[in-house]
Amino acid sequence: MIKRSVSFYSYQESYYTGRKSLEELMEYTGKTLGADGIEILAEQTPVGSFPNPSDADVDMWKGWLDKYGVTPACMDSFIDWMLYKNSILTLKEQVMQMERDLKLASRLGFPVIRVLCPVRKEVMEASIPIAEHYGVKMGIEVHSPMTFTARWITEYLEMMDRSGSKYVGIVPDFGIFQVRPAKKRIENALRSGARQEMVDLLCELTEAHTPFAELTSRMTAAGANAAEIGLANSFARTVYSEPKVLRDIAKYIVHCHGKFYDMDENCCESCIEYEEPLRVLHEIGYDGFISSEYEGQSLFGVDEFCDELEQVRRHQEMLKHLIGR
């Protein structure tokens, strides 16, 4: 069964400006949105003191979970392998950071940690016994421009098969299903001098999954101005994956990231496909969470208000409609 959760990365401006506390965000997610679970970045919205909250902090956290009717879905892990200016962390040091995060996730009740895709497979493989000890799965995030056929990921899949462990898997990020620039990004470009006909051409090219080099060449040949080239360049790291690819990696999926940039008034995402990927997840029998992950904050100017809570509400409404609960 697919369950709805919210990544608290979505609430970053609300949290850092002090408009909402961690507890208030948990209340909004559980009581107002009716989401099943929550996902946190333990360094960004810490429970007590990261990475070693007191027992009292953990008890308080668990009390909030009960009070607001939400379940820990996933905790995000960041292996800071460039922690020092003059050296890269050794394999042992990176595994120690992974153990730090697995231990914290276990204390807070998270069954999964999401691991950023640049983390080497050797770090994940060496951490499997630790994950098994704490009972927490590690999921490497597949995030655009990465694809499931890239060597980096196929080698991960080979390692997972070789290990035979259920404590290592994949977290697909729905940014891999992006088909056009976000509506807010387009509005910004139009205000900066982009022409509607050129924006329409760009969307036609991105919806046809045109490779980036060809896309920019076609835009330049059509006489694109600086604002239009800037809009095209926003797709430099966007590589589309067919939703059917989820069938091929079904047994590896431990969590899903519902990336989104711009939800309109009708609760539709302006640039990322959702209906087909969710249909595939239903068909393969995916039993787990999909976390709403809002990343549209950067599209707003310093004098503009970004209503993160409303954006997340709209996304949750869309998910509720598409997954039927």
Second form
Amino acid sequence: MIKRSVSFYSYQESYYTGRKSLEELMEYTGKTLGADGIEILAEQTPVGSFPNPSDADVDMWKGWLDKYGVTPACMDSFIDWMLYKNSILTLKEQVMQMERDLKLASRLGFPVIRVLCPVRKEVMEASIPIAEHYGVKMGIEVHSPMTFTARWITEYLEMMDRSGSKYVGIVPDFGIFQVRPAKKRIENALRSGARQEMVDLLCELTEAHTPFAELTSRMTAAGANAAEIGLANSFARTVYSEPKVLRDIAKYIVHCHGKFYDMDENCCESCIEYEEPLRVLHEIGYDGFISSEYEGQSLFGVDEFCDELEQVRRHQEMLKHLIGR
Amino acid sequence: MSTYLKYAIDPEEIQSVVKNGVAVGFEVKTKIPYYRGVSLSLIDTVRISLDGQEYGPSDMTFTIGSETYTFDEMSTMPDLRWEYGEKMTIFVRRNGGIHLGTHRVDVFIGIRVSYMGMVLPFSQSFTVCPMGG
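Swap state to the form predicted in complex with its partner chain from the form predicted alone:
What follows is the whole complex; the chain from before opens it.
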């Protein structure tokens, strides 16, 4: 059975502005939303101090997990290979950063860490014995515009096969199933002078998975104005993958990111497909977590309030409906 | 508009700094213009202008919590951090601080973001009218 979790990336504004603390967000996620799991960016909403919380901090964290009825699902890791101005960290130094995060994840009870897509496969490969030691899996995030057939990823998969380790895998991000601009982004464009018929044309093209270069040339040829081109440009780093691709990589999936931008009042995502990808995940017997990962904050203007908590609630409702629990 | 563009700096908190009755400079309080905390050594560039007069890192000190650093010190501090949501006070040395009246303050902060392979630029301008000084 697929389990529901929430990435606290979704709550970035609530935490940044001081409106909600880590504990309050855990309470909301566990008690109000009834999610099974939580995902944090260890360097965004740290438990105690990153990367070495005290034992008392870890005990407090575990107390919150119990109290609010949530399980650690995934911890997002960053490897800062540009740590110093004049040099790039060596392979060994990057593996030390991976070890730092694997150790922290293990202390906090996370079974998986999300590894950023641009991290070199050599870093993950060299970290396998450490991951096995700590009992924490490493999942490389496949995030649009990356695809599973890109060489960067096929080489990763070859490395995983060669290693034979269960501690390496993939975290697909549902942004790869985006089919049109978010409703909120379209509304913003319409307010800035985009015309409805041109927005319709753009959506027709994106729904047909038109490559970006062709998308912009077709829009320009149709006489698109600045607001319409701006809307088209929001697809510059969006490359669609067919949901069935999840079947091909089934054995590698260690966690899923349910990226979303705009949930409407009926708890429908306005731009990313969920039904079919979740059906495929169900068919392949995926029994890990999918995290709600809200990224619509930047679609709100300076005087508009972005209700992250409500957006996440709607997304969890949708997942509940589609997963069946 | 991203979270940090909206909420990093409260222009009300751009103020003169007075020591022993003399305005010795001004300060800008800012949260990190990025979606997570970072090592101090990842802070690549800081520039602040007052009415077009630009100040660089050598004119500044940086305070997080109870610790104050120079820019050069921060560049050697991978283990100390500027956490997400935490305010840093940037003090800019300037005789007289900010004079009474309305002024323009431009803030630029660049953080090295490894996965993007670039310095992520944050640039904002404020019209301020601080009291005192």
